[in-house]
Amino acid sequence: MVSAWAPVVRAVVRAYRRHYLHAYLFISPVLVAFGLFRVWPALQTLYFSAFRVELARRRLVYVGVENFAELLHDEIFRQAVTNTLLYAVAIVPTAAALGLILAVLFTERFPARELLKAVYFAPMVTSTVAAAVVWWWLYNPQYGLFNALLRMAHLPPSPWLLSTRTALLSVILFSIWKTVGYNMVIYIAGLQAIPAEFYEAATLDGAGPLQQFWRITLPLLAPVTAFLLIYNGIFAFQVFDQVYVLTGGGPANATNVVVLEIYRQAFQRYRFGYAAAEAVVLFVFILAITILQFRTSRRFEVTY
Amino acid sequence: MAGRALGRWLAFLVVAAGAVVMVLPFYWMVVTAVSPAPEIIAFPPRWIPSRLVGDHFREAWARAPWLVYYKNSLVVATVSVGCSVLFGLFAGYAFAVYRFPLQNLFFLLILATLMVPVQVTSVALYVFLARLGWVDTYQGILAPNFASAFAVYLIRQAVQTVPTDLLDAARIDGAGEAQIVVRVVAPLIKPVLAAVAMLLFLSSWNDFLWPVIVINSERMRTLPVGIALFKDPYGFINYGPLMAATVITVAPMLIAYAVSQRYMIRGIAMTGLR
């Protein structure tokens, strides 16, 4: 009996050693790192959201859904959510449209093409914080360059970051400047993937450049567009650095965003449980966008 | 034919005008950093300084330990890129080449972490690291970046393009699995590894939210944290030194970019699309 099974056992053990052991060995560093520093904190966030953390007495007080109930009536959090949504709705389509226009313009063979492309992408490699410090100076109402340019053009100066009416728009302008190059590069890659024969055939059929853009370019770029809208959308919900530097969330919470609010509640007011509840809400938003991605990307799947 | 040429020049004009807008903040940063103080706030603005001044740099340099910030940024970025690429290489290989129980579950779990960014988990992660005694340490700054789901995913895609025959040939020659990964697979997918490494370096080097949470002391600050905290107590008058400080902060990355921009842009395009 034993001898009959021995080869099978040996084969299984060999297969196991050759593949399973290596497989688990090879993925274990990633799993351990993610388990400890991503998955565990994610579960803990959910757990904390049901507690009030009393740091002074080093204890957790169970409060159930009280944090979430409070969030519903928290004017500041509601404004942070509204601002984040406004920010996302403003920046995502604008940056995509500008990126697409630039990418299409870059299909023309004009001088200094590579250099100009590099210029548009430069803000992307610059740290958001450092770039925002520069823009903070540009936005200075008295001495900043932007108001100097407006005055030179005989236009009224703007308070930029200092007024509740213009502060969020100023943050959005910065973010468009920062991200447009990325979208452009992704669109250029997308344009290069469209076979040239499509355009040749369209030209033979007498389609003009505008018609070609609407009938060929735009539909074939739909997967790229879907990717960018989702990708930029998710990042828009995580916006923090530029707000921290440019306005600190002010004036009067006009530029407060969800991540800044989490940061404040947790690390300035030490309300860890409440901040965790806010983080859960942020996660729900990101989850919603991701689900949207799966839905739309399937619909936009193009094969050619 | 004339229409084509016209279109080309029109495109050039629009793109060039936009490029001027894109460059303006960089240009003004440098001009402010090297201009004599009165010219910084002059109206109309002085586009070219009457003479170059080094005072702002001297002051900015004296007020903060920039070399410490550089060192911290470099250590953090290097270790996070090294670990993420190495771990990602082996994990990506395992997911691409082997079939093993719970494979899909593990892979989905890793991808799912992309949906839970540090912005969401920062509070719990901080509490956890505080218990480990990792607050204000390199390990603490690195914790969320030891591994990258993005790296695992892209490397798996790349390994899938490597012919299985090649791996089997190496096995027949007596190579161990780890040897195959390092000696056979890694050289074949070098462009992807390089693009992933570059992108991770960039994001780690410029990362702000998590470092500003986990760093307490000046000697642990990375460059973005350094410049953000440099700006705040500095008041509203000394824009010269502030812009000198931002030049100090962004110069290494911009120089690296200027040298390798074609390659960097290609890498981004490669990793951005699937």
Contents of the next structure:
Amino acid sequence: MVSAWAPVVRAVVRAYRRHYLHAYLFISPVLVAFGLFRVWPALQTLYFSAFRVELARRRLVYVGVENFAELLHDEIFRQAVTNTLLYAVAIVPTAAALGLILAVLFTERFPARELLKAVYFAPMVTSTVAAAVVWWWLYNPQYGLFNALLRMAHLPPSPWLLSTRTALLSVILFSIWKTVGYNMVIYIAGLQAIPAEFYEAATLDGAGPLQQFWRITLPLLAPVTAFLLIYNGIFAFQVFDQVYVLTGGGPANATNVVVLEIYRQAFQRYRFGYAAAEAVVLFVFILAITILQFRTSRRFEVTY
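Write the structure block of the form predicted on its own for the protein whose form predicted in complex with its partner chain appears above.
Shown below: the chain alone.
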């Protein structure tokens, strides 16, 4: 009996292998590119984190975990980690909430709706550096628009980027403005995927708009929310452009973030090994946060 089925089983296995061989051949260019530009640099960074690079002598000096031990006592790095965490905690939920509010508003029909969608999405497709230069002028204490508006409202002007108390908040406001349009578009796509029958049934049962939002819209958008929290969270921990342009990490490291600190150590102080150790810490931190968010988001998965 077994011998009768053996040729059939071998034929299925050969077909299965041919199928997967073709699949791997098709994706091989992507795998090669991913390995060259993602995996290999990451492995090199991990390797250099155990060395002290001496450019003058063109040699590597093995130091083991000395770079990581120095990080524990580096007050500037701790300040950068704290600022990065504050930045992520502030921007991720705020940008997601504002994106959801705008998406719900834009599901209603009103004049110039499509134009306003484009206006809110425009910051996402605008160069971060160019937008940051514009906001740098808007934050100018003497000539900026924001202080002009405060004066019109008979409120005291703010130093914005020049004060240790307001500089990080100013960067956060810019980043929220830059991010909320993308979140809005993703939420609109999620809203359009919810079957209209759910709202019709809820209306027949006497549920109001607020009840429908809490009982139908918000639970069914949970996968979208989880995606945006992970996506925005990863980019929040990698923030660099806007900080570099707006404040350069100042004043007094009040807006210094981890990626900017890595850049300073590597390309201004030429401490490549130390910068590699900082990059490894950042990688581990992002990986841990991402795994945690993935596991948390599974609890809120909804199917319909």
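Positions refer to the first chain, counted from 1. Throughout, rigid core stands for the largest set of C-alpha atoms superposing within 1.5 Å between the two forms. What you see is a predicted model, and the numbers here were worked out from it, not measured in a lab.
**Student:** Is F267 displaced by at least 2 Å at its C-alpha between the two forms when the rigid core is overlaid?
**Tutor:** The answer is no, as the C-alpha of F267 shifts between the two forms by less than 2 Å after core alignment.
**Student:** Given a core-based superposition, decide whether the C-alpha of L36 shifts by 2 Å or more between the two forms.
**Tutor:** Yes.
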